[in-house]
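Next up: just one chain, as structure tokens, the form predicted alone.
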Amino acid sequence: MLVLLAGGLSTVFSQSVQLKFHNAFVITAMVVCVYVSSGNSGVISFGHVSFVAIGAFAAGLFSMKAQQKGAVFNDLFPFIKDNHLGNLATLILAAALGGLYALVVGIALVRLNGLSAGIATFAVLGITRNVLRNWTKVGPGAKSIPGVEETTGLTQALMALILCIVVAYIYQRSAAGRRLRATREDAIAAQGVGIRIYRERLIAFTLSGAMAGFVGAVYVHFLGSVSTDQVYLDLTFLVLAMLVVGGVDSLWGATLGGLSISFINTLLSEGEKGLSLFRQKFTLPTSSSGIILAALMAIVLLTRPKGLANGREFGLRGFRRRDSI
């Protein structure tokens, strides 16, 4: 369905608008790797953009070349201002760095449960934020990372978002998945049938964050340059309203509002500007954009509380609603 859409929008619009829906595909698969954890967990995250961050930096820093970063960034460590490494690698390296950062963080983090987790969680993305604009032994401190090699093309950014889908939806279908919706769904009876809540936590938490690695190197590989606003509270916030609209009891949710927030969100920041879409054009009020999205998702929300999807799946036999554990 994935390959279909996008051979179709390659078809209908111009290269500049395949662009945002090349960010559009990277951006779902943001959404689908806070699923993985906070769909599976019930345990809302505020914090999945700081494993993005960590990937899209060292993606960014190592892909750019020895000499340009001893003349943009002097204080760098010197393994990282003496090394470069090509696009497969630092999409393996970001990824690494992701899941151990999860790893580390989320022996303490998956303990925490509501309101405790989500600003726990918000304080982990104001710490990663802050140290990568502020030392500049690890990062290119206000400044943004320029020269990036942009490798993220719509094959890139397509193969990365199905990649992501497969991953969760094996995850999800594992022993380890179905314990972990075990506990979202009766964590006293699951605790009563041997299940350990805050190990089967850790182990999607860790996953999660090596999947939000790579895909903020994809990101960055396709922006071409990455400051830390770019990965911070907008893109948080997104990311998180995405996948409650969608529906974050299930994968196809994630996904499905992930993609539908996305070209909706950019045929109406095109339609300000003039879209030509079948030879018609069509033109919106200058900010009218943001009205009417933050109006259709209020209406989603209202209408379907459990989100488009309504915590059922798409499978070849059609939807069905996945079982509790």
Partner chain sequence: MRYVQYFIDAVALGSLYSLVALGIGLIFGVMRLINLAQGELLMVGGYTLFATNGWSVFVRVPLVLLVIVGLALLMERAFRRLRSAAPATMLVMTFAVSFLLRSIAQKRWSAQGKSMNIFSGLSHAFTVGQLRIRYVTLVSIAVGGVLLLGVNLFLNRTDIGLQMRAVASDRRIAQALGVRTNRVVVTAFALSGVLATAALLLFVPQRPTVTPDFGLQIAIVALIGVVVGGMDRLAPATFGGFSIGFANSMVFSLLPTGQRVFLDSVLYGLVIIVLLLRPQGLFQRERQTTRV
Given for the second form:
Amino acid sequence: MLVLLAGGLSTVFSQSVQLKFHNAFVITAMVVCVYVSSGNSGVISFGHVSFVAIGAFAAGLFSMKAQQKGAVFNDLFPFIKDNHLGNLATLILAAALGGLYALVVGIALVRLNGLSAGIATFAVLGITRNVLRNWTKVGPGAKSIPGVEETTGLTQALMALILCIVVAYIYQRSAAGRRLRATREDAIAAQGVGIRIYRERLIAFTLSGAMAGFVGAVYVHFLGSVSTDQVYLDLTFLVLAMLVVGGVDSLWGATLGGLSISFINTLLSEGEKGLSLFRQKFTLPTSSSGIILAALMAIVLLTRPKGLANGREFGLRGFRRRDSI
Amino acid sequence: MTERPGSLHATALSRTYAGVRALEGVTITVRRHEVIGLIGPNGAGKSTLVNLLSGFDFPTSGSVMLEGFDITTWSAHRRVRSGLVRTFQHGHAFPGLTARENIEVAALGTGAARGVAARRATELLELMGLADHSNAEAATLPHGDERLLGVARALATMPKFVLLDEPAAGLNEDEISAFADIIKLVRDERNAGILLIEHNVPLVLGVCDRIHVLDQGETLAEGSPTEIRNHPAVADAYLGATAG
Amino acid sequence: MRYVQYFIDAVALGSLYSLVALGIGLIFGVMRLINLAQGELLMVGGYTLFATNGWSVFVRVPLVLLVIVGLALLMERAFRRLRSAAPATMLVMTFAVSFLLRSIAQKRWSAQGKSMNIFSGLSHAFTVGQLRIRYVTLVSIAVGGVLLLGVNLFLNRTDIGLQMRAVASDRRIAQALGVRTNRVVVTAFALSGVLATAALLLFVPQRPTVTPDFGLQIAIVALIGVVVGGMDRLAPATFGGFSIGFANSMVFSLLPTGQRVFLDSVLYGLVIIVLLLRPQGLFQRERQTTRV
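Condition change, the form predicted alone to the form predicted in complex with the partner chain:
Now the full complex is given, and it begins with the chain already shown.
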């Protein structure tokens, strides 16, 4: 279906606009990552963009040539400064680091529930950003990482998204995924049948951290350069908003929310520059895209508080209401 | 229509939840100056009936009339303002407010002025034997007292009809007989109609003017305490099982 | 003496954050809504100050109050339909409102900071021994104290205050008893607007530049304070706001100059530790056993 969508897009939009749509695919992949943990466990995380950031900076720094790094980021630890990795290797490294970081964070934090969990994960985001921005031995500081090879094209972005959806789907259908979803529905009953909430949440948190790290790497290979502010508050809230607008409790909701909002977002920000749609030229006033996007999200939430998907899930025979876990 | 002024009257109330019938064609009348007992085994539909009468749920079919007005679709607070109030099984006091404030806020809600609310609260705390706890936060009260507080809070709205949902659970023998006196007092002095949902059979038989028995969502029997006591089906379905 | 100086400064910043925290706590109390857009009240007020730079204080203060309270009431209208929605939905809705307002501000005034000033005399300082105290410090503590006391009296001594506490305690029952929930919620929003106005006017001497993100930063810190303190009751929430402001100032003063850039990490680290040790809130009593 996604492939059809991509095909359809190419007929409607001009070449230049099409290029921007890989952004939508990558952002949607992030929404799917957050869904793996927050959607299945019911505990919201504001911290996942930290893992995206770790992945993005690891991939960005290691794909820079050593002499280039010496010139721009002279403070880095030698093992970061002197090594250089190929594309695929940076993706794997990013996933590994993201997963490892999520594991460490998760060991401490997945015991928390509700708002406490939300704020604690938010604190992780704050620390990650603060450290990357100021400790120049490991992070880029206030500068952007420049000149990262832009290997993420439309195809690669789409493949990354599909990979994330497939992993999320497999996890959700696995025994571990079902156990975690049981804790979301009724924590006490789940414990009553011997499910260990802590362990199940930690598995999901780590898996989604690894996925987020990977997506971060894909993201940086698409942006070409990245600064700490690009992977901080706005991205966090945008990704969460997509998840909620789509519908927090289903993978279909996460995907739908991510795709629809990020496509609209892309269209709107292109629209500010002037957009040819069906051979008509449209131009939106500058900075109006954020206003329209926020208003759209508000309208969706007011009219469909349970999200666009409204509990529906991917299924082999079309979409069905998810009545059981 | 058989209802007349001065009564709370429900006709052929039914409520179906996702295909399951919780209540089926129940007709019940509570007149002012009268205590009606509502009994029945667990799952008989007592709570459903109270919810439908008090506006916490709405019937699939049937109607509720209050003193001649059709209130079937009225919200809970509109019913309270018209003189129909309920209590809750678990008290549901406002935990962060003191006992006195719990009562005052109910009086304020029905439009009383601050001074009136304060006077009513003093009176009701006295009546319920809660005067010693008037400045204690509701969350710190024992369960029995919390239920009494719930009753006091309901009375603070100056109701014409009160639905008491298992108010005596958690009270000891002495407290129960004191509570029976309170119920009679509310009937006689405030001229209120009371629907008493209660598992404590001696209390129900002792204080009620008439008794309505529900079983599996339908009316099983209706009559005076003596009639109910001697009703064979009731004894089988309910009294025999719990009185022993 | 140096530490006394730090302490006084920290109390002043704590007072400011406690005002914002109290506003957040009031709204959370009556409708279980975490209003991320609370900071935008300060932001919009800030631009109002910028637009009226040079006008008489007697016009500006009422005007800012009017704008902020008006915006708070508009927000209430926008959130009204979501009162029984899932917490995450409400949170994202407030984020959308915040994002909307920040986008409008960015469109109108750009991301570049605009300077605002009011009561510029407050920035002056006097010295007591070795202590250097700015007037704004004293005024912050005084205004903070008076407003906290005032809100406390309002909640405990007035009809609407009592009803507000009842709604915060159990909205459904309060509503069933005839408490006019709408009026209570509107009052809470208006009150939080008043608190935001006071906080803004006192923040100006420290942060005289308003940007579209001006309020968001303050609101997020206050919100963290509220959660750390304990959301379920107003007093712990307010103390939480005070504590985070206090800690913010204290940690900043105590960190060696070269390490001050890591202020956020230290603060957030403290937040995580507190949440792990006391997930129910720092100033919250042990949770009562759940009644089934």
